[in-house]
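The form predicted on its own is given below as one chain in structure tokens.
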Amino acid sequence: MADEIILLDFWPSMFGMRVRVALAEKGLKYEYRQEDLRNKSPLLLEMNPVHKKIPVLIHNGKPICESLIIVQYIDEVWKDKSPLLPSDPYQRAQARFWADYVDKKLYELGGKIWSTKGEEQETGKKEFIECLKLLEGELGEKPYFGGEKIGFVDVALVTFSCWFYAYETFGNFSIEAECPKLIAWTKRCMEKESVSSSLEDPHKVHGFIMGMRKRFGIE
């Protein structure tokens, strides 16, 4: 009997993203639900009634939840193609703490880039590059994260890079100018269908954060 694979997701969001890139990088079939999360379904209330957020994977009726581990269960469930971990464990504890790191630090520091204003936002602007250039740093002259194929990190990291437009235009500043092997490397990672097609258009999401700032009443 075939998999049942439901995801439960938000359009613009990084962390819906990863689990997009990883069911394309395995070549899984799957229904896409799209959330209204100002109205959220009795399905996503039902499946994640813990946090109650996207995206929340459904496979044969039962729910995954939070991003990471998300792809990490694909990872383990549908390990004939595309291994996203390394097998080697000291490898795989390295790549789980980058990603990690990503989770813990990029997502904060970007939002104070565009939900804020004067100094708030310089000293976001600063803590944001120094993560990127240390993700740089550990990326070094590999072309991927996951070394010669792309992996974990990269999977976990990419998917922001189409939030990058809009934390530019916000923040007043070039990240390719104090990044650029990270750009290179992000050029890199959209020359791969899995992830090409499952990016949002950076524009499309500068206008989503637009209406957000907006609302918020920042512009």
Given for the second form:
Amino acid sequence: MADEIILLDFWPSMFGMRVRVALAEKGLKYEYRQEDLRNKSPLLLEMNPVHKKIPVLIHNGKPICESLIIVQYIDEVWKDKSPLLPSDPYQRAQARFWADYVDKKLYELGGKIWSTKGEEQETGKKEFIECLKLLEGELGEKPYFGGEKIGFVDVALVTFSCWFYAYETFGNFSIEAECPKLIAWTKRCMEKESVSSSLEDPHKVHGFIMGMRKRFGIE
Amino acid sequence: MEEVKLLGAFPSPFTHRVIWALKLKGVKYDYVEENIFNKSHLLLQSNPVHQKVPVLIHGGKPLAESIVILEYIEETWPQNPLFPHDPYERAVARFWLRFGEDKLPAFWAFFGTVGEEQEKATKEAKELLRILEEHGLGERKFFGGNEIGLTDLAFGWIACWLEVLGEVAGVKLLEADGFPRLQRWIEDFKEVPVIKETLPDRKGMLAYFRYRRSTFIGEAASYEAAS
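Shown: the form predicted on its own; wanted: the form predicted together with its partner chain:
Let's see the whole complex now, leading with the same chain.
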């Protein structure tokens, strides 16, 4: 029986993009369904009753929620192609640690950059850069966080890069000036089709956030 | 066999998750009690990113974040499995592990608040417990099924800490009859021999959390007075 894979997503979400990258890495065919987050589909509410959020992967009718959990699921089910997590338990734990770090920090701090002003925004920017620098240090001289190939942490982090242009514009700063190695890493990742075909155009993302700022009256 | 060391703190439910996992697997380890108000050099060196307990050091290699440590323990010492083999069941278990972590500040907000803010926080905590009761636990004996698993360890704080925090903060969250499944789970969880032997001393916990609450509401009370 052929696998039926459906992805419920919302195009600007860096979390949804993680799943798209993972599916592409594994060469999987799936049905992509765009959700309107202001008018969530009955399917989304049924498949993720606890959080009612995207992304949700529906594999042969069964839902999996939370982007990093979905990526691990994809990696475990389709384990013979392009493994994303290392085979060594300690390396695997380290990958989970850093992916968890990205989740704990970047979305909230990035949110402060585009949705606040003054001192709150400045603090957000400062802490955001500190986090990126820490991640840059973790990357070190490796081509990818996963070593010679992209791995779990690469997938967790690279999808934020299409939001960088928006953060830089609204925050009035340059991420490349602060973290050149990390930006070099994002460009390296974008050379891979699984990444470039999954990430959204940064200008489109910027336009989306501009719309959000207008809606929330942030200027 | 490589040396296993655990840096922890007795009142920390995060530390206890790791202790329980190690004991359930029969793994010998050295325990170092940390004073979280005066952290050791080893702790700061082993967990420079978060500077928190627990930290597991296996063969000299440190790992931080209790949920990450739990999965590592499961993979390194596969005896007495605490995690499903099936990828879908694992995804479900990880969902609840993640839910527990993400919602922890909301679960515990009642502890650091007073007055109207505490009422609101208490209401929210009860809603989260309702989600666990109905969606998380459902008809199962344990979150892990018929036997305890990593998810049960992660929610172990409900079995012991919740009642202590509630007593200190003057709030009762798990009313009798309100959460029959969770109540039954708490009893079953505390009966597991390893858990029974290692639940932290209640008097010590009360003293510690009374102190912590006094530092929180000292601030909250003065804010209330000012507003």
